[in-house]
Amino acid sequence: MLKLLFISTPVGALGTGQGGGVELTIQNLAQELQKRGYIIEVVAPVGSVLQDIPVTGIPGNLQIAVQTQGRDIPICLSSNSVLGNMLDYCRQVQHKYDLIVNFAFDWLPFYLTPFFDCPIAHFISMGSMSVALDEIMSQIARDYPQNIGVYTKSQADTFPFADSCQILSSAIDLSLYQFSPHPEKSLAWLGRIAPEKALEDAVAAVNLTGTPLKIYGKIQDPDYWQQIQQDFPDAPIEYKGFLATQDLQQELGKCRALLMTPRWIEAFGNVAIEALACGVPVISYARGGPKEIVKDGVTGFLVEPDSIEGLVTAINQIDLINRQDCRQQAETEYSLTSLGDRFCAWFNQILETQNQ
């Protein structure tokens, strides 16, 4: 059976929420592959925690998240970089593994790909963010056309190498999410609290409808969060913090719907399938990954991007959605078994190409 070395995101320790949806992807994929007999080691910033998965914590200074910077930002690596330290460790132990799987959305692992003896599969967790990163990823896609994976076609289409991308989607452990047929009045918003997520649009919409909104997630940009509270002092919102899956699904299941308001091209949107698994309809801007997940009028509503009025209309119609249909979509399309099948096929394709 294959031995795999995972390179985690370098922007935060696993379990903190700082890495966004890719944290859940790493946990779920490692869990499914380990169940199939694969040997998995995850290399991540020190302090990282995964359930029942071996993690090697690497010290060093965290990388700045690329989505918080401009498209023309130069390549930067801090002193004692945790990313550099992680890759140095991987270089030292690479002979023990059949394949390295890189989840770090950063320039360095792509640049170093030709210098490793062990093949590297790159799973890209975001859409196009910077010119320099697009250039190095394009080079690797040209030289290793089988080695690039993404969540969705919408995400792939942001890159010049879209035709080389393997579309792998995402999944969750459905056994951890309980179907909740009888919601309370509140809506939910879930994710990193940062400008590209446009939480202010969701707040503006509930301010107009008077519907309570519970907000879950990591406050990545405190100034941004403070500005929202100042702009909407009387909005019916409540911040509930960053919750572990067990607590989150219990809270989420009580909500009438999940609001998703991405300002950017969301690569996937794991929070959407978490909501569906609980029977919670999703109201989302028709942009990026969520546009490929939500079945408009069946498991939620797709709204014209950046339209507060559209969000309000959807909120007022949300009780038309059958919550059982939401759970059924999650079970049919987003099981860990299906995710494992897709990734295993991708890995085998890479290794067969490598051995030719």
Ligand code: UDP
Second form
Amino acid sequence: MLKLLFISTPVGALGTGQGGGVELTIQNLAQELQKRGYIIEVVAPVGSVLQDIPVTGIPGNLQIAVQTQGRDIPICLSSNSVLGNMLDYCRQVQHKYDLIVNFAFDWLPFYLTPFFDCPIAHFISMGSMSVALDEIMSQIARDYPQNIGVYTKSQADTFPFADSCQILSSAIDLSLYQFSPHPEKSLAWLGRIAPEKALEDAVAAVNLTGTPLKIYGKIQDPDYWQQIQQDFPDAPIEYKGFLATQDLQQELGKCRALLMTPRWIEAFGNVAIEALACGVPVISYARGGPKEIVKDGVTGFLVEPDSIEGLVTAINQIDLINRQDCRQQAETEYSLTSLGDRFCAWFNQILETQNQ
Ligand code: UDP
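Next up, can you give the form predicted together with uridine-5'-diphosphate (UDP) of this protein, since the form predicted alone came first?
Zooming out: every chain and molecule, the one shown earlier first.
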């Protein structure tokens, strides 16, 4: 059986929500592969927690999330960089592994790929964010055309090396999400509270419809969150904190729909499939990952991007959606088994090419 070393995101410890959806992807994939007999070790910033998966915590200063920086900014590493320390650890233990799988959306692991003896598969968790990063990723895609994986085609299309990307989608452990047939009146908004997610649009929409909106997620940018509260002092919104999956799915299931309003090209949007698994329809802007996930008029509504009016119309029609269809879509398209099959096929392809 293959032995795999995962490199986690360097922007935060696993379990804090700082890393966004990739935290869930790492947990789910590791769990599925371990079940299949793979040996997995995850290297992550110290304090990281995963359910039943061995994690090696590495100390050091966290990376600044790339999406908070401008496109033209040079690559930055702080003193005692956790990313540098994680890669140094990987270099030392690489001979125990068949393959390293990198989830860090950062320059250094791409740059170091040819310096390692062990092959490195790169799973990219965001769309194009930085010129310097695009450049090094393009170079690796050219020299190792099998080794780049992404969530969706919309995400791949943001990169100059779109054609080399393996599209791997995402999945959740469906047994952890309960179907909830009878919602309350409230809508949900779920995710990192940061400008690229444009929470203000969801708040503007419920400010018009008067529908209560429950907000769940990590406040990544406190000033941004303050601004929204100031701009919409009377909006029917309630912040409910960052919840672990078990509590989150219970709360989410009670909601009439999930609003997704990303300003950027969302690479996937794990929250969309979590909602569907609870039987919660998804109202989203029609771009990026959610556009590939939501079946317009069947499991939610796809709305003209950045249109508050479009959100309002969709909110008013939400009862047309059959919640059973939502759960059904999650079961058919987003099971851990199919995710495991796709990743295993990808890893085997990389190893076959590399061993030729
Ligand atoms: N999340 C969570 N608890 C919360 C709110 C969000 O665990 O209270 C998680 C959610 O399960 C999802 C992630 O935060 O996995 C957000 O990921 P998504 O792919 O939607 O967006 P990203 O943050 O990667 O841009």
